[in-house]
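For reference, the chain that follows is the form predicted on its own, supplied as structure tokens.
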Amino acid sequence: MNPEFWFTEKYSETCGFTFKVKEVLQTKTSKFQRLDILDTYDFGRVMLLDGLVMLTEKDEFVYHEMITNVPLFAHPNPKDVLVIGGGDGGTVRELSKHTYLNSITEVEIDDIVVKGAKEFMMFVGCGYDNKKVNLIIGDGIEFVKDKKSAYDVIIVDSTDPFGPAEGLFSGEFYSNVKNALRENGFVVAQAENPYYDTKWMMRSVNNMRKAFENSVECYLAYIPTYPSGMWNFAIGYKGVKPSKSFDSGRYNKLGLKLKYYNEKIHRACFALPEFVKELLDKNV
């Protein structure tokens, strides 16, 4: 009889999240990180990087819909989008639904993530099938340094803020991102959670604030397999506040078949619980 195999992601020394694994589909190590792809009983296929859950088949749609649609529908007329990170393909999959976009460029530092998603997780890896997607294997931090007014929306779809992603949480990086944005542009970044990763959440938000000053808002989404289930996104803007802007005409015309995001979610996700507001206010 085969022994049971359980995986646990530790959120602290005393708590974590655990699930039973059917099979390990792939394990690879690059010069940047270790990739594991699991098949599980409750969450379908799961991608881990350095032992941390990056996405699961069951709930990845929440993250990918929220990191893409909020800035796109807040922008008055987006045409060119840059994704930094996002090697699983889920973000470009969602962007590809916006057929009016002229270009979608992704800069991913580690090709083992892309290859793993294409081989074992085509529910996200299918994002690379769109001919508008220009995939560049390289360093996103270096990529944006010489870009001036090149993009309408920049999405920082990074891993947690250490290892290869640590530089994506710096003030210098966000200054370069601001220069790369056109007028009315937005940058959105995953910014951890307000329960277990307060320090890292505020490091991301405050470094974005160094570049965008008061033009930064935060919004929340609820992703069951991420630490605490409550996930924060920081969005910097060069025009209108994203919480006050929603292109209902474009939204209705596209008629997207989504599972989480809609017009009411767009407006409501900027309504923050008091403890999150206090945390953000204390770290201005």
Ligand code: AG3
The other form holds:
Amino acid sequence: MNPEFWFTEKYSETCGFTFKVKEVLQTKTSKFQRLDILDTYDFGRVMLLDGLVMLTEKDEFVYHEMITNVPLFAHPNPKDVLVIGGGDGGTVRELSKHTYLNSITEVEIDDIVVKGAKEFMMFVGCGYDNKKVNLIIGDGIEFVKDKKSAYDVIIVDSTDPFGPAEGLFSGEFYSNVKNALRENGFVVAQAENPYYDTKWMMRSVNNMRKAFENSVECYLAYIPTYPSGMWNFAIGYKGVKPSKSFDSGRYNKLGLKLKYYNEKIHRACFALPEFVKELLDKNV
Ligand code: AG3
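Would you mind generating the form predicted in complex with the named molecule now that we have the form predicted on its own?
Following is the full complex, with the preceding chain placed first.
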């Protein structure tokens, strides 16, 4: 009889999320982190970084559509976009659908993520097929330091706030990001969840609030394989409020075939449950 392999991401010492593994496709360690790519029964291929689920074949569309389309359609006229992190390619795949963009730059610190995605997860790795995508292997924190008014949208597609991603949740980083943005610019960051370790969510949101003088809104999306299934994104704005702005002309003209995002979701995702509002209002 074949042995059974199950993987668990622990959300706390006493609870977690488990799935049965068909096959381990790759395990690699870089100087930054450990990467595992699994094949599973229920979620297809799964990428783990340091034992945390980064994406699964089945539900990655929610995260990638929501981290890109909300800021892009809220912006009146985006031309140049910067992605920090996002090595798997899912975010640049979604950005590539915005064919009117002049440039898409991605700064990923760890090339094993890019290589792993290209080898085993082409459903996201295909993001690099677009010639407009300029991939730089380097440190996003350093990269933004000397950039002034260079981008319309900056997307921070990181792992959880410890290890290599820790600095991407800091106040200093967000002030540099603000300077790197043009007028009307947006920064969007994945900002954890309101159930487990809420201090991570609050740290990220509050540091962004400091840098953007409180011009920050949060929105939610439903991602079954992330802790709690309810995922928070924080968006800092220099001009219009993203919850109030949606370019329906550009949206209709592009005619994207998406699986999660649409105009109603754009407006509705900013509606927050009372307990989330309460957490965010605490401003701790
Ligand atoms: N970035 C956000 C992953 C956060 C998940 N956290 C966890 N499983 N504890 C995903 C990168 C996809 N491009």
